[in-house]
Amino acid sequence: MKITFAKHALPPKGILVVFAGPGPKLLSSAETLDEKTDGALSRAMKVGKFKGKYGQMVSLYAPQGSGLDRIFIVGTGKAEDLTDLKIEDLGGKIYGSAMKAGTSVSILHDHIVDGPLSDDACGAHMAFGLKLRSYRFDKYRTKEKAEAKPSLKNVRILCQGYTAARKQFETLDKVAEGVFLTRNLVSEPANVIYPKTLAKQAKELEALGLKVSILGEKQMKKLGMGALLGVGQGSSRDSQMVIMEWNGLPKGTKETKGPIAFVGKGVTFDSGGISIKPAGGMEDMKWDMGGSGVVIGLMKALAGRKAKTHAVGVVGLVENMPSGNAQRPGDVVTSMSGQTIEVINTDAEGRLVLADALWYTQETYKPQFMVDLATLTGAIMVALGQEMAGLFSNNDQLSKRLTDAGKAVGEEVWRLPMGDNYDALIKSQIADMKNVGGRFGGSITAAQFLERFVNKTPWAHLDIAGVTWSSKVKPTVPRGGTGYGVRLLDRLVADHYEV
């Protein structure tokens, strides 16, 4: 879909959709239109009980003579309520309203009054939450009709401001594009993505300007991590791993606290191992590997916008397969760090995993935090369903932003206690640790083993187990991939660590 911007004007044909706020009272270019149709929008709008209230939408077939096609009316609400993340689920509604009604669509956006953002900031947030929405996976539908597609191809933000909210909307458009990545692939079944097939389309950031290097078996076993290649080895597919770095400070600029680090979990596919899950749902796993997706993901936003900020991610690749060589209960592995781990339960492997990575991304270069994403265990939707991450974190400062930022954008965290005696539940008899506690707790038990791999680093972690794939349509976002976490990790370094 191509979304353009243009001058403040009533367009002389197409389909149109314009804004009307609580009474209703059409603002200004409605009203405009009304009187031209002979108060065609009135009777829409007293037929179908439109109040103006946020997000509220009628239509009409456009009286003859308008040169017009269809006319949406849509409610803006208070115009003090509006925030960006507002404006932005707007253009979702809008899209989805307006995405099977032709071919190309304007939309006329008059500056709200009272309303606390500009309106070059209003047509660039619509812009963004229209490209978000319009995100589909269908790549492997070759028999679908033509119907029962979207027909809409291009959009064109109607404001005062068009040139300023173009400018606006590049960067956010970037932002757009690391969330399709990662919605892209997370939504790739397993026989397409797994360690080095996904290690591969890392790669290709490098087109951007990223660093990114892999590091194979035998260099990681040489590195001492046994707890990541322990998860892999019953796999015929070799595990990987993925280092991007993206340097964005300006020429000139001292660097004295180091980058920021961002970790993720790529168990590309997830069968739990000789702990072997149930049948039923197995097809899901595919998207074990979300961290990772998000990680790839943000990489590729922070170097698309040019973000001012140096910025590391890593990214273990395994796939957790039962077979002849397949890690079992009862073993004992070696971690980078040299802590030994008893495993317990072959399906409990994504901590496995981001122990080595995270252990060697704070070995490595230092960072001034690191923040880990992770599908990592069912108990953190039994805890929040599938409306937050969970957070957990050393850091009373990095959760606090985390936690605004993801208000900002509506992917929202929710912090959830650490302490002793929860790490005392993952005390094993014969090694360091074991990587399950009891029944219990059990997404606070998987947090505690993390933070022992992280020294005294600034550290977060979040399990977006329950976020990363949607069974619902929202705003913004359609049935499948999310991509959570993009945007809120896209909206902290935008907010704290970019100079």
Ligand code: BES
The other form holds:
Amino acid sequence: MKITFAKHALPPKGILVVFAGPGPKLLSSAETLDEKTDGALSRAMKVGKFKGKYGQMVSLYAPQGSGLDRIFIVGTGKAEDLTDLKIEDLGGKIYGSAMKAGTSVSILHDHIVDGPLSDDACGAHMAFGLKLRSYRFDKYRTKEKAEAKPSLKNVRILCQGYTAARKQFETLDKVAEGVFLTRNLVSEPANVIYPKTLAKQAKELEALGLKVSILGEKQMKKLGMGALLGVGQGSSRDSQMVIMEWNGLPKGTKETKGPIAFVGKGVTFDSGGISIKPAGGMEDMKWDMGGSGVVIGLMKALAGRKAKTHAVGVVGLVENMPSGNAQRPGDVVTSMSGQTIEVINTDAEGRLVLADALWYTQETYKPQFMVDLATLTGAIMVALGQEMAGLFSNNDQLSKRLTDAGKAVGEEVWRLPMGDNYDALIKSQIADMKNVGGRFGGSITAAQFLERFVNKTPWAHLDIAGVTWSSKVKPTVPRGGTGYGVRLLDRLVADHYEV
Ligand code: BES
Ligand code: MN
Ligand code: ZN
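Okay, that is the form predicted alone; can I get the form predicted in complex with this ligand now?
Zooming out: every chain and molecule, the one shown earlier first.
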């Protein structure tokens, strides 16, 4: 879908979106249209019980005197309540209603007079919302009829500050491209995306100026990554680790604190291994590489918008399969940190992968913070449902920044507790720790496990098992892979870690 920006003027034909505030009170250009059509808009609002509430919508076909094929009237609610996020959601809702109306739609953007948002921000964020909602993963649906697909190909945003809006959107569009990459990666099946092919996708980011290096099994063995390699040893696919580095600091910037680092769990398929999962729903485990997908999408967004920051993204890529070579319950592995782990349950594999990825990142880059993302536990879905990601951290400032960034972009996180009593639950009789706690507090004991592979580095862990895939449509998120985390972390960087 192509989005363009142009001068604010009533278009003579086509499909048009206009706005109305509470009352309903048509915004000025919509009022002109109402006069031209001898009150057709007013009548439609009346019979449609339209009050101009936020997100409310009525549409009318080919009203006499307008020259237009169709008009959508969209409620903005109170102007003072509008935020970037609410404008994005409104854009998403407009896409949802207009996607099958025709090939081109114009959105006539009057300045919402009393609101806190500038005209250009309004246009840019509305475009961002439309774009995010327009995502579709249909490459394997070869027989879908054209009528069943959205017909909308061109959106024109007509607003006063259109040059500034266009410029703002350019940046947001790069973020959307990152989100789309993440959604693509989690949507692909596990026979297409496995460690080597996922690494290849990351490698392609070099075209944007990122440095990307890939470690194979030999190199990881040399580094002593026994925890990660143990998970992958049952698979016929080789495990990989990918390191992506973006340095967008202006030349001559003195770096005193080290880069910022993002680490992702990339289990391209999680069968559970010898502790095999039940068959029902196992297909969902193709998106157990969601954490790595977010890190890769985030790196694309940061490089795409040329963020003035130094960021490192590290992803541990493995396939967790049962086989004659697979790791067994009871095996003891030695991680890169030197700590030994008793593998009680081969299905608690994500933490084993992250143990080596976190340690490697910390030792190699001495980062100023690390944020890891992982579809780590089913238990986080029991606790938080599919609305928020779980946050675990050793650092209050980083936690607050993540919480605030989440609220700002509509990808919220909720902090859960950690502590010595929880840590005690992963003591092992035979090794330094075991990879599962008891039946209770499963997300917390998983986080305690990860913390053992972080020294004093400020660190946060996001358990995204509940938010990586969505079975229902949200204004800016279609069904399927959500890309949850890309906008959140992009915002964290933009607000605090750019020069
Ligand atoms: N990848 C799963 C967690 C998961 C479950 C993600 C459902 C998304 C949806 C993870 O590797 C796992 O299997 N966790 C186990 C841990 C248990 C064995 C301690 C779980 O949550 O059951
Ligand atoms: Mn598992
Ligand atoms: Zn898993």
